[in-house]
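What follows is a single chain, given as structure tokens, in the form predicted alone.
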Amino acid sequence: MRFSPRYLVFKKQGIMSYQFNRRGRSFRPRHQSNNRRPQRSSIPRSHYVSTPVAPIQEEAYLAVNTFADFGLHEQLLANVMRRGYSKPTPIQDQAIPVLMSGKDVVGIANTGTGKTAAFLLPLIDKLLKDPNQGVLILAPTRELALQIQEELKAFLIDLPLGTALCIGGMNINRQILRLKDKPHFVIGTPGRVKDLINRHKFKTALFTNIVLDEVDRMLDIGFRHDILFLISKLPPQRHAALFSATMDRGAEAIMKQFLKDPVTISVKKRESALQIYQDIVTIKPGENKVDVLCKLLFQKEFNKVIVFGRTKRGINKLEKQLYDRRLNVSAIHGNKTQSARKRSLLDFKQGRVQALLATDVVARGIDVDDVSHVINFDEPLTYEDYIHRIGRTGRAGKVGKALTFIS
């Protein structure tokens, strides 16, 4: 396992600190603000506990078409086949005929409704049939472009289409290169793919086809300002869909400046945080948070847990200490190289670490079933960010538990 090699201890006065080398054997003083003090949670305490409520038996949807009845190409249509798809999910059987009737949509779903494929095959078909355009898809985060780029390389095998993946934490210049094969779809995050159109790398005027995903959490970000200079750079004539989870004033006003006469279509399922378990962890005075959190990670049904701290330097210095105590954990944060991210990732899924250490940003991009438990190490800052974190688990039907730990 690797650390960050800087670990840092301050004076009472917080003015100074220092920066130790893994073996702590060398270290610099460095001058810091002491004007920034830590924002406090503004959540009750009473919202941190909860029973999950007995599942409603929603009525099973009965789907109007078939893979089939779309008309797709047929190598795309068996490589949708070979994925094990059965029939659509609502989102894809609503959205799907109409995006390849050539219409715009707004797509309101959660995470895990089968929102990717109903937009990637009506793009896909659209492509086959003429090449000569393009399409760009902005995710949130790095993991959820990961994880678009993996179901379109399935969807796209021994198909002639080209894809190229573009965001931060990977080297720019083989992005760039790979931008001079002019493939058809480009999947990024708004902040790298901006960089690369004010390089004048990337040029937008092929890009005719738009899908913006997960737009909620692309303004949680603060990716507000991006997605407007992008939409700026974008044809005037372009044929785009919108996703998001939820429909707040920003999202309706990205969606006013972005689509034109769009059909929207809901499919959101009801809250999971009615499925899980919600209570608080007091740490008493003179208790250490790290013990208390080892003694629960030491516990059998704590399996399979992810636990939030609120910065990238404190989630690193726990994990640390947590390995130090023999247990098996990963940290994933914005600082992460995206090798780094998408192995701890890869890791944790797989079961190779017992718990992943993550910050509110990258969380947003964490889709794992079957976690176990979501431990709030440090309280979030507002109650979106706890009902973000505590959405990781209590998925597929399953009661999940979310632990918050208050002094």
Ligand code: AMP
Contents of the next structure:
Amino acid sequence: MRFSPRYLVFKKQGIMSYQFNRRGRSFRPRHQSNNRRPQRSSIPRSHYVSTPVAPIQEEAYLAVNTFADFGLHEQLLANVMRRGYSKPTPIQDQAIPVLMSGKDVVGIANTGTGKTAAFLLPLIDKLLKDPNQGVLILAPTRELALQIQEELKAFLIDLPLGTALCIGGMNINRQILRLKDKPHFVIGTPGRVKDLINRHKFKTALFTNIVLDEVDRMLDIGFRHDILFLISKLPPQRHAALFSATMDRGAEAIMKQFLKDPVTISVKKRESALQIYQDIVTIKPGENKVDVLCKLLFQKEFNKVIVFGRTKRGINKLEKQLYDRRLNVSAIHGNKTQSARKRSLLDFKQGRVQALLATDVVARGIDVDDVSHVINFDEPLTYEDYIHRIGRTGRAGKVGKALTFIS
Ligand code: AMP
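Compare with the form predicted alone: the form predicted in complex with adenosine monophosphate:
Time for the whole complex; same chain goes first.
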């Protein structure tokens, strides 16, 4: 095993390419079949090497409002306090009053900004005043939809509003039963919600409030047509919010089609790629990649690691190999059932396993704090995949580490 010589020469390169890419030029829809995706990685090795720049002292945001200022329903406010939110985050401070006034909102904000509560609180409040309407929340991944539902349930304690989660990979009949109860909130992924509408099991007529969360990721995953289909099925008189970490042409087109005279609120944090130490690990001829991985995982600091592989089969095989070497790991990929994925993710989140082995697509929904390392056991196919992978570490102001195996 050999780490590359120090990387300073390339320091800026990775970051600049990322910004270039995030403007949307070289993005490739993720639903394309494998034969239309490159078969080999074409990413220059220099892109895998970078040191984080010194953290910039961000100015503390002074919220204009307290939660009490928003005039939320009393029990709802109590639930916010019970959840331990003492003051609004910037997106909440700015978006909640706008949504409460009935206007559409475009939020340019990434995960970790508190955007979920920014759209949930005003919409819950609205439905408490008039329960004769529904809220549809669309998220790009099952995991994100689940996280939204968890937050929603915490806000709905002792309140008379019902929810249904409509995501792929879970029993559709149970979801159909839940929809029969006429829930006020439906949270789902576009594919499953479309399926339920086509089966006439989800009637959208009363769903006049819509949230599209993480639109850029939805477009990356290839949900553009499903989103357009859903928009066409929703009541024309609607109150809408759209959130996206970036506003490229694709997201802007959806915004124009979907929202009326929206107020745009931008609270983007600095790109997390800046907070990640990135390096390569060269696998020498004759060296076994799994041995190299094990050596790393036996080091104490590798305590919460996501290992990326390219194929589901490869991940399964690696899981067995690591298990045979007495390493405590779990795996997550598209062939696992939703409940198996949920269990693996929870084991990882709660520290019962040291490493989570994952493929690219499912990894987009992983939102776990304190990931110490991302290891690219197989090189990603595109630079976009690389950025998404390494973005699982280096969060919340911490410096993460990303290592890419090169042979
Ligand atoms: P989100 O960006 O909505 O995924 O939220 C990121 C994290 O911040 C979640 O763990 C939330 O529970 C938490 N959070 C959201 N709003 C607040 C707040 N006002 N005060 C403290 N934590 C918050």
